[in-house]
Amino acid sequence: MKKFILISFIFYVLTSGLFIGLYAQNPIIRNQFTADPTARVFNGKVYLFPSHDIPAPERFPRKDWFCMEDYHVFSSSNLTEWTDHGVIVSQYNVNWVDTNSFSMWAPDCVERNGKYYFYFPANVNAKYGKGFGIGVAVADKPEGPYVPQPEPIKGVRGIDPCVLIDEDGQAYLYYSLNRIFVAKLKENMLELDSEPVVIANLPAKGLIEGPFVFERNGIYYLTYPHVENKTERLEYAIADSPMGPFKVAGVIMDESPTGCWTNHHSIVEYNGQWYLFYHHNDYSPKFDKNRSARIDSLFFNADGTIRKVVPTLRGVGLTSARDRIEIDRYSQISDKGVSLAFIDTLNTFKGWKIRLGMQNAWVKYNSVDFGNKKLKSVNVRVFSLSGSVLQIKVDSADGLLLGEVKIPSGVEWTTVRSRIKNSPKGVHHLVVILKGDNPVEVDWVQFGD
């Protein structure tokens, strides 16, 4: 019954275009899998176009492989709260797609002359031969509705489309099939205007896929996942023109330390800051074909090279002190006495808990906005068999003490409300410290009046 209720709720959320508060933590979409995240800025908002990993149905023969049947689009004006606009394209409403393939992999979307062009790969049906084609769906708004074109783009066989519209108006289609290809697009954005060519001078050893291309200060950046050793890391090459020649310039993100085989990404500037969108198997640590989108800040050096991005749990943006602050998405923890685990291993979308297991163990969560109005209380969702005390501080383990929360002993999770003595204003880091030796598990912290 619990499983049925959960599935019903998720279906309702995914099909209703509801706002989902996610509070600026990685992963950013927390009720479904979202891989290969392409972010684009339209009309002052960030729109996220990921692929959608799902559990393999019975008729899908490869239970150990990627399984994707549709695409959602999400939007945000602050990178912390995301609205799910629901399914925009499904394998079941595209004429040329093999509906037994579940192969709707990494997409892209661009705007031209008031129209939005959504590019997506999928295995073609018998009418169009074999292998992957790349199709286009068109809409009047970034959230859709999208109308798929009746046929895939002629002359293209591959995956992972990315489209760049240069300053002179010429559009380019990049895609991959063991190597990375580029071709010009016609003004209608639906047809090739040149033969595809392989981009030269990229690493010859190991799989290369997932191109994402952008321009900054006259430099064209070709970014891509590459298996140099065992799993994909994110690399980039630079050029003076959209078609190259490109020169390999460096690594954006190293291989996953937990062994997630793929990484796929996009890079976007929003409100003066650059961001890297990428994915990781946070909610599926034992099966890396179920991935989730993340965001971290990205920076450039003075010479235009990209500084390496170190993935975080905290993510980007501010979290309001009045929201549930899930401190398991921490910025920093003490050297000893802290561990992380799922709240429910059978339903990982319930998230994580942090365990403070020894005196003075602490966890820090950066960038909490306490606002300008005085806060008077704090709620903490906790579990402790023997009972204990938590100290709530700001900025550091030696920082201002806001108050102490006495945790009762018990065998179930409980929410404890406590008055606070001090109420800071503005943005601070939140620190939760265990006072005493009795272990405490914490789900979230929330301040109020």
Given for the second form:
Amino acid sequence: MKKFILISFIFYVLTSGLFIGLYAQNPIIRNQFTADPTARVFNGKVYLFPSHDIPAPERFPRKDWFCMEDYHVFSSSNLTEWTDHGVIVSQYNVNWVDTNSFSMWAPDCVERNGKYYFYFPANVNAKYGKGFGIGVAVADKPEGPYVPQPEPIKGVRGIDPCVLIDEDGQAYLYYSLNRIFVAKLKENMLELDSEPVVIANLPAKGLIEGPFVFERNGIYYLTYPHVENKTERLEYAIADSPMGPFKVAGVIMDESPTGCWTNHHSIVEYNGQWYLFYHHNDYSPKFDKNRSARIDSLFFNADGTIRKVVPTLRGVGLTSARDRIEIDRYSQISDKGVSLAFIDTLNTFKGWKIRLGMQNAWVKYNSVDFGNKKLKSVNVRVFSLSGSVLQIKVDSADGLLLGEVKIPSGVEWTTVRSRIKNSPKGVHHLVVILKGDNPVEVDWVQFGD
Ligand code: FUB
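Got the form predicted on its own; any chance of the form predicted in complex with ligand FUB too?
Starting with the chain above, the whole complex follows.
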């Protein structure tokens, strides 16, 4: 009977489109590309509305361009475990979209009076002219089902919608088309209530897309990607009211050090902490139109200005010591002797491995929750041609030694289990150090009883 229930549950999970991921690190979604991540807090949970890059199918001629045919929505209550609620809108179920265009670009979603309004750009079909329109799909729950409106919003040509509902209930639609526009929305959230106007005093060149607007302590933040040099970096301007006048205020994130041309973001407060959601081409380093969502913490200065966010692999949230701790998403590494590579370059979604190549090389992974119960063992997933020794410590390379793991020589990946002599309580940083003479590749570390 138990077996039957388990099999039924697995079948339900596989067929309901529900995917439950236990991931704390960047990128946050690890089984598909997720670009342009808009995060919103609804009913005490964070909902993520990204766009969905896919490798171009045969019939899409532009192999070097963005290719997106649908949207998924994901949710999380701790920013580490994400549930995929499946496809909510597809180019095939919106009758104004050109279904050859694969152009379901950056979306947004807001709630009003218990209804959820999902805004998305896409190329219109011949009946509606040319270029990008912005449509709305409406649902009773953030995870859908969403019903697309039969027509795109009248009077709007552009991409990357963002909607702000101000304290007085007035809603504003921001979007872009080489400049950033704003217009009032009617109470029905489906029609414009004013002519779109261009937001003035922003950079004259290199501002193409991606506005995201929010309010904090009476300051309205208009945040946007801008090409100051070679690729997009995230910048912001501030104002006393949703339509401005805005004044350029600074940089939120520098341009990608590895050349991902786009960056697209959203900023949200959740349980008293602010977060920057953004994207990077982690799983597709050779093609920057296949991107993945990331999260890092964001902080304000006392005067309301935003501190620059330095992107991390570690991301946010606690990782349980009993989960597989992917130390390749490290917080810090020693100056020498550590390198990172994909486990399988033909399937990058299998993730990364870290190579400790020199005695005393170390890798640190922040914020591991060891709980209150004594742990007795550690498992490490490793590969070492000549065999070696790893030390497992907490907090620093000079910190408390939990145990040593003898790594056997071998030509295949293996999981080595070893007793630990110390088990810390609470949250600590995990440090793995190479003590033997020979290199070791590590996939993950996991503690247990
Ligand atoms: O994802 C397609 C486009 O690339 C988005 O709409 C832009 O913001 C940029 O990220």
